[in-house]
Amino acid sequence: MDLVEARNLPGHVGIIMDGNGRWAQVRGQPRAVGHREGAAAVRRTVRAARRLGLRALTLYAFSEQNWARPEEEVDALMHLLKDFLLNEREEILDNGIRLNAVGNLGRLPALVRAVLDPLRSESQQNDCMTLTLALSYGGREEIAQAARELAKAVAAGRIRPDDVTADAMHAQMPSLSVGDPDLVIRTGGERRISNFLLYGLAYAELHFADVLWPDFCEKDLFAAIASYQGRERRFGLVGGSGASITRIAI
């Protein structure tokens, strides 16, 4: 596939980056090696998304449940995250990318926050693309937190119970500040969503790729977007006739 539709790009793409450990295991390498190669795949994907003109990209980097992994693996992941942020700082700032992070960020170690927080602040005014890292993130946990915030508002008399609507819940979810995901990609051959962007997934298109995340490259991203562009999104309504297509070379 060497063409995609210029007028039918997904605005917000989420990616469940799965397969680092298996990539390493089949090569007889420690899992940390797979995570390191996965960081290189992140770099390739962010560059491709920015060049293509995607408005928002959310990467599922570390789930709330991942804290239960072996301590040495978690430590390696945190150091890789710190190194990634340091290494990509200049490219993020120079290319107009706004870095965002969602999840239980208070659980992240100080070595990560010391790099993450300043870069989020420095890139806040960038508007070419929003790159969101889901860190210590869980979709169920995010929904529960949103419900708690609305319950507090009702208890304090700031809003009425009837004001607790789907839109009110949506507004409480940091992961959806860039809008609902239009397309969610999962690598690694698994067919599940693993607690990712649960509230926003209501009408998202899903694409499951067999490639392990360290091997994910530009052509895999374009294939997922081509798959998305070949679908008719009806949002519960009756489908209509296809619109005219303008294509751009990639």
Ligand code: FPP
Second form
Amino acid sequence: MDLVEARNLPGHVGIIMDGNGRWAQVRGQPRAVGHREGAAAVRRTVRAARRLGLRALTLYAFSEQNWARPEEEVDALMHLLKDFLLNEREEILDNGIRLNAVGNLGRLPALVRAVLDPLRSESQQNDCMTLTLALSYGGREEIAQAARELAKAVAAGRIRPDDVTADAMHAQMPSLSVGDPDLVIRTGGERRISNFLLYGLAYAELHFADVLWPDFCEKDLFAAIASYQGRERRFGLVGGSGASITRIAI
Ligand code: FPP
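The form predicted in complex with farnesyl diphosphate, contrasted with the form predicted alone above:
Following is the full complex, with the preceding chain placed first.
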């Protein structure tokens, strides 16, 4: 924690939790065991994020594309999700965490919706940290959904075609209601985005960690944040050192 500056925390951190399957495979275990350990890492990470004072944490728990995995694995993930929500209910409520979910939630089985929906309502007024679970989520799908909403509004005459701006699109995206992600962490060693928060990623800082998700712990979160804090964010402008280089060149 000494590594992290309390003043300069990223407002919104997104995590692509990758590596559960490989974690299990190297131990000769079924993939579901990796997901179970992954759920324990989720618990640790939410606690660490809350302790640190992060305002928003978005976890990529299940993509729209993950439905195509073997039925047994999808089933195991849905049961883990339900168990997580049941077991963490009190901690979420007691710690001022607002639970949110984004994605094609209509595809989730009733056993998940039965615990997810009440916890979302019960925690709605909490304001210490927003924990968003991206479930049956796809970045491209979310962009298409936003475009559809605006197209309908144009067709109904509520807005003009010129009103379809980048900001209007942004406002239609539930995953960005807590703001764009400032930092996106991906575990598991791959260096890709896999359809996560695509629209909001425009100026996000990316941090790739080799640790497999079930082994992710507080120190890995702090290391990612320390790395973020060492970067200069320019948002398309000229930064401190860039400005002086430009002056010398003129
Ligand atoms: C990617 O690892 C991970 C997932 C598809 C699921 C993430 C789920 C959890 C962390 C546990 C349940 C979630 C909650 C919120 C309780 P992978 O299976 O693709 O791993 P691999 O790349 O090693 O095969």
